[in-house]
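We begin with a single chain expressed as structure tokens, specifically the form predicted in complex with this ligand.
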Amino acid sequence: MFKKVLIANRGEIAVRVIRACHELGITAVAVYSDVDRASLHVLKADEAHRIGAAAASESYLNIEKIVDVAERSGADAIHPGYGFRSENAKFARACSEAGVKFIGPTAAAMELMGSKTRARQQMEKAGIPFVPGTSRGLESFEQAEQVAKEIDYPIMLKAAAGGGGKGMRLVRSRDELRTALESAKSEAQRSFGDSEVYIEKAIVSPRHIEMQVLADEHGNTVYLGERECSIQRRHQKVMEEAPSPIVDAAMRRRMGEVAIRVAKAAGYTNAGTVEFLVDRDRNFYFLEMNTRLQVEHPVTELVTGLDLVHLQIRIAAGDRLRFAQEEVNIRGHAIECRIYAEDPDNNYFPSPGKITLLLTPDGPGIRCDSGIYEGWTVPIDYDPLLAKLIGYGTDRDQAISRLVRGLDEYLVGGIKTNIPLFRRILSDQDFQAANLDTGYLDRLLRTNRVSRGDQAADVAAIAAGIFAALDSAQPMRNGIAHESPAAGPRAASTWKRASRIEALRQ
């Protein structure tokens, strides 16, 4: 087993990996940029090394600096987390050339899955169902026109080097094709330095369901169940859950077996995720494979009882998987909210700044993977993910009620967060009925502005809270102004409690 692991990341995922290292008796080495000097992952690590200025290119994206710290600190292995260089074959190669184990797949597996057309060619060989279309880049407009005619509109143009929607164009009819092809190619060239574009049959109103896979370095590969990831905004996942409400045991087995074939076809090792699009008839199609631990891994951990980061580290250290597929059971339901420092009233723009008050949820069925603390200043330089709040229950309804209660306990003062958005989603009938597809959130945000409703409720509650605080002459029981009997427990809104807490702190 490794003695020392360097975490080449920051924020909540760095804290998450540091915790797993400590549970395995491994010394955790953090790296940080100037603006992250006082960050939570730095405070929790056993060692911390400055790697440069705030800009990611000067710090968390700088392979040479990170590998240099690994060598100087005597780290046996590097965990990349997600984002930054976590799916970068050059980084994986630089680690192995420095004799430091990369906790993830091989560079070759990353490269294969990094190109959507190479991946599709590999899947074609392995007989894996993928969305009808081409598995090579389009050579000409005429070819695009011919293929689109064969598979019939609507079609999707996609960048081979792309992902997350960049360079993607939905084309509904032939007369849109030429301009769409030109703009897709130029966006692909601009975003990825590779203008290769291919074509797929567009799946109308799909769900995005992904299957977690885990493979050791001795040929053992298992699937750990699926995650429903259809609630996205601008191709950014906002809320995820496990299991998917529409996947039954038989479908899970079929998707899992395909996912294992994908992993084996790629020579995949360690933790990975196979993404599928699922149509209205619950047909599923291979979309792409992510060669990293995903943000949303906690929902899989909660319903399987497995610790994915422990397993990643053990696999990288050469351990064999200690359980067979039959021993993987899905129990209960977990739903994750990604808590971002974003202003729901200002188009979800980032809302950096000092966290002046922080009350975090806890109690039965609540997990909060957080990278923040009261008094810390959220920097503008990186993705504004603050924490992940996960509600777990015996079934989906209980998980929802846990999450609603947890969000009500979550108080972040000094910056704006997207917490109001989750209250809106969790109370939405379509969400509660699990009527989800990749267009769900866009529809919800179009129907009524999320925060205005919450805002009105909060303004009223703030006023009430201020009056309650002004009446602080009232008899305080257990340090809390005693509510009039008429106001049941639900009447004490978050803001009232906050103003009382503020009053107590004076």
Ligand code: MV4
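Everything numeric here is computed off the predicted structure, so don't read it as measured data. So that the term is clear: the rigid core is the largest set of C-alpha atoms that superpose within 1.5 Å between two forms. Positions refer to the first chain, counted from 1. What changes on going to the form predicted alone:
Superimposing on the larger rigid part's C-alpha atoms between these two forms leaves the smaller part rotated by 6 degrees.
Having seen the form predicted in complex with this ligand, the form predicted alone:
No partner chains or extra molecules come along with it, only the chain itself.
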């Protein structure tokens, strides 16, 4: 087992990996930029090293600086988390050359699966079902026109090196094709330094379902069940759950077996995720493979009872998987909300600033993976993800009710968050009935319906104003405001009033 691991990341995922290291008796090394000096991951690590200015290009994206810290600190391995350089083959190769183990797949596997066109070519050879389209980049508008005619509109244009919706365009007719192709190539070049774009048939109202896989370095590969990731905004996942409401045992087995074939075709090791699009008839098609730990890994951990970060570290240290496929059991249901520092009333614009009050939920079936604390200032320089709130129950209904309760207990003062969005989703009838696809959230946001969560927030704000007024009218004794006896035994406590008043200020 490793003695010291450097975590090449920040925020909640860095805290998550640090905790796993401590549980395994491993010294955890943090890195930080100037703006992150007081961040939670720095405070929780055993040692921390500055790697540069706030700009990610000068700190968290700087491979040379991170590898240098690993060498100077005596780290045996580097865990990349997700984002930044977590899927960068050059980073994995630099670690290997420095004699530091990269906790993830090999550089060769990353290169193969990192390009969507190369991945499609490899899957074609392996007989993996994927969405009809091209397996190589488009060379001209005329070629795009011909392919689109063959597979029929609507079609999707996608960046070969893409992700997160960058370089992606939905094209409904030939009239839109030329402009969309030029736009997709331009955005792909700006975002990834690679203008290669390919075509896929656009599946109408698909579900986005992914399968977690694990592969050790001794040839053993297993799948750990699926995650429903259809709730997306601008092609970015917002909520995830496990298992998927539409996947039964037989479908899970088929998808899992295909996912293992994908991993083996790529020569894959460590934790990875195979993503599928699923049509209305429950046919599934290979989409891509994410060669890292996913943001949404906690829902899989809760329904399987397995610790994916522990397993990542053990696999990288050379351990064999200690269980077989038939020993993997799915129990209960888990749903995750990604809590962002963003303003839902202002087109989800980032909301940096100081966290003046933080009340976090707990209790049965609640897990909160967080990278924040009261008094910390959220920087503008990075992704605004603050925390992940996960509800777990014996079934989907209980997971939803626990998550609703957890969101009602969650208060982040001083900044805006997207917590109201999740209250709205969880109270929506289509969500509760699991009538989901990748267009679900866009449809919901176009409606004017008010959810139970929004109503509760309004009531809380009104109550806060009333209690504030009552506070100002309380008789003073020895400089302390006292409750009126008429208030009765159910009067709100000072602590509750303070939290409501803070909610009102927001």
